[in-house]
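Here you get one chain, nothing else, as structure tokens; it is the form predicted on its own.
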Amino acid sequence: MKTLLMLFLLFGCSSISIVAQKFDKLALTPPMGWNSWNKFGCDVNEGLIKETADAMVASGMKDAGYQYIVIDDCWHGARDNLGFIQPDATRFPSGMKALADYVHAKGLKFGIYSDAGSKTCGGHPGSRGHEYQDALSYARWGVDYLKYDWCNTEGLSAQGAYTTMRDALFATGRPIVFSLCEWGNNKPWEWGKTVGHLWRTTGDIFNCFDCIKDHGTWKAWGVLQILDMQKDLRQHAGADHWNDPDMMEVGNGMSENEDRAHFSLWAMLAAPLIAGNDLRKMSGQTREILTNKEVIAVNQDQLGIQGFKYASRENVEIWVKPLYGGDWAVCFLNRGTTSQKIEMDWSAEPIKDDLSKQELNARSTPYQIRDLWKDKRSTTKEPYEVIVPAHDVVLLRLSASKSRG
């Protein structure tokens, strides 16, 4: 009763009676940022987050479009005597409000993590039964993004639990991007559009291009395995409601070829671009991949259409993505372990996308071609030939010649 009275006084009568919904227009393009989990797991603290925010600015990632600095699991301390969550005072001695202020002062946005269950995946206090309290705390701290996990949720309805937190966030009045990390078990793409701004479509990724890691009760997936799980989901994605194939592993131990392919494929999927490496120590190669503005433009394209696999030829897949203004992105992915030559006669292969109603027809419209990784240019007047290295991609942008003045 004391907790309910406190919430009543904090929110006020009008807030409690408001019709809840999600905040609109917070993610008109896929969110871009950084999350601590893939590289640091539970080893998070105030210093790391401040240094990462500094590095996001200094590295050029902020200028390339990255916005969010998100602390994943294990930031939690205990709840106070009213049930409000507190940060771990040893790891975050200045508190979350001060940390959010630091991130905001860098021109960035601040994100945090919780779980729909009684405990987080790392065993810390979850939000079950405390949704409105936790949402209020996040709003007070200045949180801009919430990743909401699905551990220890026995007996809960996924749609119901995520809707409850959506309502709690909306009741605070502070616009917060809501990331549903439900792993795709309950098909969130079928109901998530009105609940959150993005939803996980799979279990966890790990830093391998073509592998499965069996943990016994659950599995982690390589880049190609997660790519394959995106089949038949593209019709559910769009502005303010994105399929999320998990955070990126670029810079976490794969080869340069694999990192480039991973980043390109996430761009083609219109996936959230959430880096998961150590921004403070990344190599020049990793930085160049993560800040390639032309590849990012494919991901952030305002048409908001997720790409799709058009064809497979031996070990090479051809992925296409319609872009705003009649442009197209075309990605040749070599899944194999040896280099592969690919040929494409543009005039002989019109490509139509039934979802977007767009058509790439080089017979009627000539296109200028730009290789987004090697800055090579050509046109669709001649057949295209290229050698795609193992576990690598060639990513092209085709622009209709008539649109060039």
Ligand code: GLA
Given for the second form:
Amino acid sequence: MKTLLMLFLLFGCSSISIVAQKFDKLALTPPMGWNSWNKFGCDVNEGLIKETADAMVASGMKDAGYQYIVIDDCWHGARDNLGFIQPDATRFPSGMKALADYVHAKGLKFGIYSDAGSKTCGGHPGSRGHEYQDALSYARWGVDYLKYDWCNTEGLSAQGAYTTMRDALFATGRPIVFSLCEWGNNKPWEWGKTVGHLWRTTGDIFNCFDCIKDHGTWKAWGVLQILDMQKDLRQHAGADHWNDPDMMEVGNGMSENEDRAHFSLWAMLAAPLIAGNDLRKMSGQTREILTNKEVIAVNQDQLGIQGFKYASRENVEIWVKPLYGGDWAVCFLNRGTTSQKIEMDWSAEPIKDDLSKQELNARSTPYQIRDLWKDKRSTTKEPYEVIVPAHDVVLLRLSASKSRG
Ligand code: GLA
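Can you switch from the form predicted on its own and show the form predicted in complex with ligand GLA instead?
Complete assembly follows, chain above in first position.
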């Protein structure tokens, strides 16, 4: 009897233990998609989501690499008498499975939003105490991406709560990208790598380049403010686990220069590229920014190294990002409100990245230079000089290989 008990403890228990982990390799490069929140807030319904999926294909965004259509807060109805969450029947009369099918039929992926607390930030049912049940519903509906927020979480440990949802998602057997939206409060970059595929590093962005909006109990941040908060985080990011400086505001009211700078910076940061504008009505300018394939290639580069600020010269910051094959992206950001000239003598100024051990050394390797917004070429053999307009960038790709320049 004793032996039987021993055998059961040894083999019986181990055979039923579940290995919980995150689904690996779902985000080897930063996720690209669209999310409803920045433009539409709580005003979401199935018509909007279907039209957005249509527009993502028709606008060329899908071809440029955008994949996920994510419904943020406020899609929820109530829980049924077994506790299963239902979508709001007025806004989503066909149900989430039908909507996911629609999105999938376009060759896109479908994402949804919940919250680790009792209620979402918009006051809808959160997943606290319903994690496994909600994960099961998402899997049944065909969800591919979950953004998981952090409102109304009093008394919860962030790492614990996000790990519970990670395990619940894993238990469904459906690969679902897990986006941690806890605003950087509990340093998710220190523990998020094994929990999710991306984690917010800051509070919410809003559509202003250089501003802070005070909501009393919380603040929303402009593009530059969010950029500054990325300092010292790059060593935590890499393939399948990205720092997320929040969704984009391109096309939501900033100037064209500011939108271009915002998009370029998110590319330099290896940030998830989640558009937040109305794809059905975007201007040609907005579309050109969001679909610039060479800028997207900087973001999606297979080395997966987040860029960093190399130097500041008056109002211009020089950001650099090592790329696969010895290439580099170099971004001159003008934070000021007047244009500024910048000069760069490449061979006099080798740039070393201690993290990736890459070196931009134009003295030993001449690079071809390509201006990714202006389609202009030059080489590092001559000193470089350019005027960077106010609140704008000049973004270059330096190619070590001559054939690619
Ligand atoms: C929080 C998140 C936002 C958005 C809203 C929805 O503020 O940070 O991105 O999801 O909640 O209520």
